[in-house]
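One chain is shown next in structure tokens, namely the form predicted on its own.
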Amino acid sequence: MSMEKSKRRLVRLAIIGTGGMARTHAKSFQAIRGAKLVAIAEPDIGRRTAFALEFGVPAAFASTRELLARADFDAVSIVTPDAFHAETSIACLRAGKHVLCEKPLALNHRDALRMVKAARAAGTINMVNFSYRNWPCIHAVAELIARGDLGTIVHVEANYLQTWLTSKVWGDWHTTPAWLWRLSKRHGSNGVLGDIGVHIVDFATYPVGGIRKVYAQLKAFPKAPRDRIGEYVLDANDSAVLNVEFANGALGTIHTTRWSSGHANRLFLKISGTKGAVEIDSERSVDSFRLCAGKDLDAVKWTEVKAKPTPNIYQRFITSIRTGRQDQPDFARGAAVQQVLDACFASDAADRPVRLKARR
């Protein structure tokens, strides 16, 4: 097949999984010319049956097992609970298939190099969907950055700030399951940290670079009597806090919460170098961002830059199963990533700095 004709030819998607990100999923892969929902895989037949009609989606099945036995395509997006992004990824990517998996990419460490090696086993393409990568901001900065504009980096702030469990702004969460999970261990959740943490930490590492040393402190305020809600035992953490050191030396602090009032989503980061300092703050702007450089150091004046637009990770995905060429973030950013959060929660039960291999 030609490399034009590649280009152009449809690709055949099932989505595993059918909670509230699987319709961003559903919805985005819809809207690119020659990209097709064929099939998805839910076991709850209600859940399973309306996004289907939703959708238009042709075939609908109980699991994955299932849809890798009789359904044809090419490619697959997994939106599953955490727990189950694993052994679903290594399963699909060992019958040939496209990978797009949700965050985090596995509940730890070692799980990720499993993926990590299947992914490589089977040559086919695989991301994971740190989807803040889709804003143009945070690209122009890592390409500032590299290119030294801002001089050696030695300081790093950055934020995730949810406000969920002191407003309705997305629901009440005492009565939702869909909320309720990402509170209880039991039910696969890693927390704060886990959850959104793990946003937080590729988008400080993607332009800065890897970490290599962190202290966190992890905890779950009370929420409820006996910290209890039905079949739910709220113990996962809900606000995370770490102080790192990156590869290049560089100091830092990350943190994250569920409590923060006033911010329904917001992500801030402000790298500060030896020659000038970028912000972003996704409350101002996701397509541009502060710069205070040049000329303008002496006045501490900060001036607004406008990004390039840049492909979301559904576009960037299709785009490499029809060329060939691997986008990131890949499963091996994936679990890079995921290496920190390990450390993360080894420092917190040992209340103590972890070191950690630098990683991309």
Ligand SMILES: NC(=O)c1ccc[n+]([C@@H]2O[C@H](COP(=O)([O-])OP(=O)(O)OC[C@H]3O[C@@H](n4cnc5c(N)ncnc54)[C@H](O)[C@@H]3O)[C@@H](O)[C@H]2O)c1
Second form
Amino acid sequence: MSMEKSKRRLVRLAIIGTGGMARTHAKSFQAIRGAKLVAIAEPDIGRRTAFALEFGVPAAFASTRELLARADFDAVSIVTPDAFHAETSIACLRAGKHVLCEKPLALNHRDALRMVKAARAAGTINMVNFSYRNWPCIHAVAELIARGDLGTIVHVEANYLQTWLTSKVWGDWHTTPAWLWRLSKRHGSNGVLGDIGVHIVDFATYPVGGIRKVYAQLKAFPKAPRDRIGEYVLDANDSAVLNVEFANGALGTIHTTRWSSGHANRLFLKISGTKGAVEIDSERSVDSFRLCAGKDLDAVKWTEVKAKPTPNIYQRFITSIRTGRQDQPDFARGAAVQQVLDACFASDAADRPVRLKARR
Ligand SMILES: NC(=O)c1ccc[n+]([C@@H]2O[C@H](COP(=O)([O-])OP(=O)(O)OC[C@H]3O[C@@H](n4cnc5c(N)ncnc54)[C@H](O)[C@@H]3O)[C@@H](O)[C@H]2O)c1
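Mind sharing the form predicted together with the ligand? What's above is the form predicted on its own.
Following is the full complex, with the preceding chain placed first.
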């Protein structure tokens, strides 16, 4: 097949789980020439019907099992709540599908490794939706650090702040299932750390490298009478502070919370090296970053640096399928981040630093 033809080759997609985030998947795939949404699986009949109608999907099923048995497609996006990512991905990989799975890849490192193994056995494309990789600034910063422009990295500050527990910025969490399951361990949530901590750990370690030691404190603050609303026990952490040591010896703090009034969805990353520093603040720009290095060091002057555009993860996934070349972030990367999260839970439970066995 010529390069031009392979660029356009039809990729037939299914989406599993059609709640809030699935809309982003559907819209993003529909914006890609030759990517066609042909089927969905969703247990809730109301959401299933409305989604199929809105996005013109010809086949809609109540379960993954039915979807795999009855629909003809090449690739799948898994957008269920976190607890279903591992088994759903493994079932789809065993059926020979390419899989884009939502973050967090799994609920623990062991399950994430089972997913990596299934992906290797299938030999299909596998990616995890660390969606802030869609921002040009993070790739530009990773390249600059890899070139050595900041010297040796010594210090990192990273945070991811949301406010939906103190505001109605994204609706009323007290009555919205998509927010309530995120607050409940029994509903398969690993709290703010599993939900968005996973993003900020990826965001910090992608340019700086892996983490070899972590000391974590996690908290679930009181938010409802008897910490319960209906079937939801509100016991999952909603604030997390990590003190970390990176594989290269750099020290860092990473924190995340759902209680940060005034910030709907802010990612911040400052990386300091022996020759300079960079800063990303998503509330300022995601297409550029600030740099203080070289002749600007003595004047402590910061310059805004524009980053070149980057394909989003949906585009990377389709391109990988068409070319057969696995792009990042893949399941192995998702598992590596999951390992850091496991270490955070172990550290919090034991109230001591925990060393990680392997890093990537
Ligand atoms: N990458 C990102 O930036 C980003 C942003 C938001 C959400 N997410 C992730 O997307 C996933 C879904 O989040 P959401 O906010 O859309 O949640 P949601 O609750 O709005 O939607 C989940 C949907 O999955 C359905 N579902 C439940 N069990 C299922 C099963 N076994 N098979 C098929 N469907 C099932 C539910 O009925 C619901 O419609 C989560 O894992 C979340 O972490 C990622």
